[in-house]
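In the form predicted on its own, a lone chain appears below as structure tokens.
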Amino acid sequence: MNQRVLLIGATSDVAKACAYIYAEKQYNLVLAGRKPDELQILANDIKIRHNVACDYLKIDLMDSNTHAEAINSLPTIPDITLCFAGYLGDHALAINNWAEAERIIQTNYTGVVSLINLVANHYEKQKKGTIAILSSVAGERGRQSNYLYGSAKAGLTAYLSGLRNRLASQGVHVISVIPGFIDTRMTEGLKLPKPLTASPHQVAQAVFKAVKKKKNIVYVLWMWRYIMLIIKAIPEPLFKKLKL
């Protein structure tokens, strides 16, 4: 029986590439977002193109009294779990709206791990399974122009962490996936750097490379492990003086 793949947030650019990817290698897939209308044309179209089955299922990472409904209305919980949601919003905004504000937490940290907790306690009862969550960089030290979305990845990685530590006795497998700058729509307008940019494509198949070799941690672009310890380094009396 082919295994079954849950994507979270799966109308964004990076899993509709990995969508791709698992179809391909004929598993059986739950696309899990909150547009239906998205979700259906994207699951008809893998369906045709891969002769697998797709299913999809609404939910909204903003509201989280619906998480445990939609997750135990699926008939088994899939074998893997990946996450992909994530809302860059706007940073100036946020600063003076809560609801900005609230949206960039709920979106990259409360609302993932409301589900993830429910997919992972079915995990530890059946000793299998594996999760794989997109964290970033931006999560790896506070920084001016986007800590609000920093601090809700930094409470990812560390939640990461901690939930890999706890499951690994249990036979469960727990991803952290760092991809850097990322070429997508939610990146539309900004100036990126394009040898530090990864394609959707270039994630996607990261996630599933790791996934099959049951990494721990993986940076997209291996040079960001680099940077990233180069930023953790600069002492804070002159990092706060940086305009970063």
Given for the second form:
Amino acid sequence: MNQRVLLIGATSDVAKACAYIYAEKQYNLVLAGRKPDELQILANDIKIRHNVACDYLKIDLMDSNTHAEAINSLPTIPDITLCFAGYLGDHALAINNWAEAERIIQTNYTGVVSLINLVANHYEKQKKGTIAILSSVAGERGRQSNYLYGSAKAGLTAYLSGLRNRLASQGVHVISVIPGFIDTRMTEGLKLPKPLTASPHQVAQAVFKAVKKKKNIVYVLWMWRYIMLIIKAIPEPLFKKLKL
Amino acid sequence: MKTTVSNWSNYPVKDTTLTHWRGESIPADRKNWIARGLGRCYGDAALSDQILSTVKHNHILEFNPESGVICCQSGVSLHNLLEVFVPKGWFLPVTPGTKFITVGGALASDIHGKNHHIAGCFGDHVSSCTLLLADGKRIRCSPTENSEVFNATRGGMGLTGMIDTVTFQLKKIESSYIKQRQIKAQNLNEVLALFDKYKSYTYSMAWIDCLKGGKNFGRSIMMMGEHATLDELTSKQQQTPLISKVGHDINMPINLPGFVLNSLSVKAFNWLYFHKNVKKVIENTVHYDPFFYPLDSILHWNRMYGKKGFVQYQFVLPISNSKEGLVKIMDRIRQKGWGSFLSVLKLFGKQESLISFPMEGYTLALDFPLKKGLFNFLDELDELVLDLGGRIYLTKDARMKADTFMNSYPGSREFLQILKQINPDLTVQSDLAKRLSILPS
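Target state, the form predicted in complex with the partner chain; input state, the form predicted on its own:
Once more the chain from above appears, this time first in line as the rest of the complex follows.
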């Protein structure tokens, strides 16, 4: 039986790219997201192109109450769980608008934790499974331009590190993927520095490789590891004066 | 996002806003937008103040493995379809000389291929499409449903609205190989006789040397092909009869400087090309890729013409005037000495449509690198074409005058009438439409 992969946030550009990499290698897929129409189109396309089984599942990260039911509706939980969900949001709006702030926090952190807890407990019980989740360099130090998004991603990074620590001895593997800028629908219209911007396909390949090679923390473009080292090393008295 | 865009011939260049379209509705306040696929139309057909790129609207929605009917979003490329469906034993019903175009573009240009005399245009194989109109309404149209809009959409250069999905028929094949026959013709008379003699071949076209005068005027290599059946393959080919990719692509990394191309180098190239076939007749079985897409293997071959770009000039002449017309026009080009590397000659079959390009007769496609005086010269050629009752291919055009278009396309007025009904506020608009006064600017 072919291995199965669950992709959460499946209509994102990176998730799509990843879905095609796995489908090409004949993995069966379950696509999860909040837009069933788009998921169905994507699932059909993957089935026609690659002759693999591809199901879809409606999951809304904003609605944690529904997560257990959604996960339990799967006949079996796939061997690999990947999460690409993310919401950059409008930071300026979110400062004054709790609904937007909550959406940022819930989509990037609380919702993901609620969902991954379920998968992780299941993997722990069966003593195998791989979880890989897209976090962000924004989570490594809060900056005035996007600290709401950044703080949620920081929480996520800490969660993943703890989860890895807990499940390592149980045969379950947890990967934190830290991309820098990615050229996606989320960043369309933003001016991104080309050499520091990865394509969705590059990120997807990094995820695939990380799962295969059982990596722990993956920076998609190597420069980002060093950029973040420098940014983290800036002393706070100086950092607070920077316009970042 | 603000950016500069040009299509395949690198001329003209446009400052514009380019955004991706993924099937959502189009905001009502958008003025002057046009859809764009992979930008392989040559001139200004896919340029406007706002460009909506369909390349991310690229899913295959349905496929019936029994009948070969496929429904896909407009941004799927032919290249992609070949990769998916050749291994399943299906081929495109009609394909142009590049596979790097989208299905939406294929319908909007109503593309033709080497099999036009047998199979007609791409639109002839489309059973229906969905279209997002300028007023935001999404409609289905087909030869029987909203047939007026359908007829205006095929070959309509994207001016009827956004092509959303297209349903069309693929063609069953036993192998991905083509049984090919190449015959050298010493002059124009000979090659025209060959076209006539081999009319029953599914695929045919000729490379023609437009610069040679005298008794070798119009020397060519005629190429014909049929899809090879399994038993026509070599034992090695039989191991992978439905492989979709052979060989590697070569990239043209930079624009070549202009001086590389001159009448001497073009002549030398044509000489080499003509003499690469030592024998008069060659018969062999080749993969479909080099047969249909010889230039695709040189990615960015358009850079060969340098930074300034080039224009492609493709015209068709009615069958009754074809021979006389080809002699006149090719003679004019030869005297000027501005011919292209390789020109393509092809015989079209009968075609009835609104403003699709083909008509029964011969079509010739040439490249001209941009230089001073070129447009005046092409205007002269336009007059010749017009006098002979022919017309110019909109998908490749970048400089034709509005009158030439109106007078050479008998369906143009009816096309305009349909546009007035479905695009009354002129929201859907391209630079080509403005230039040809299809819509007032």
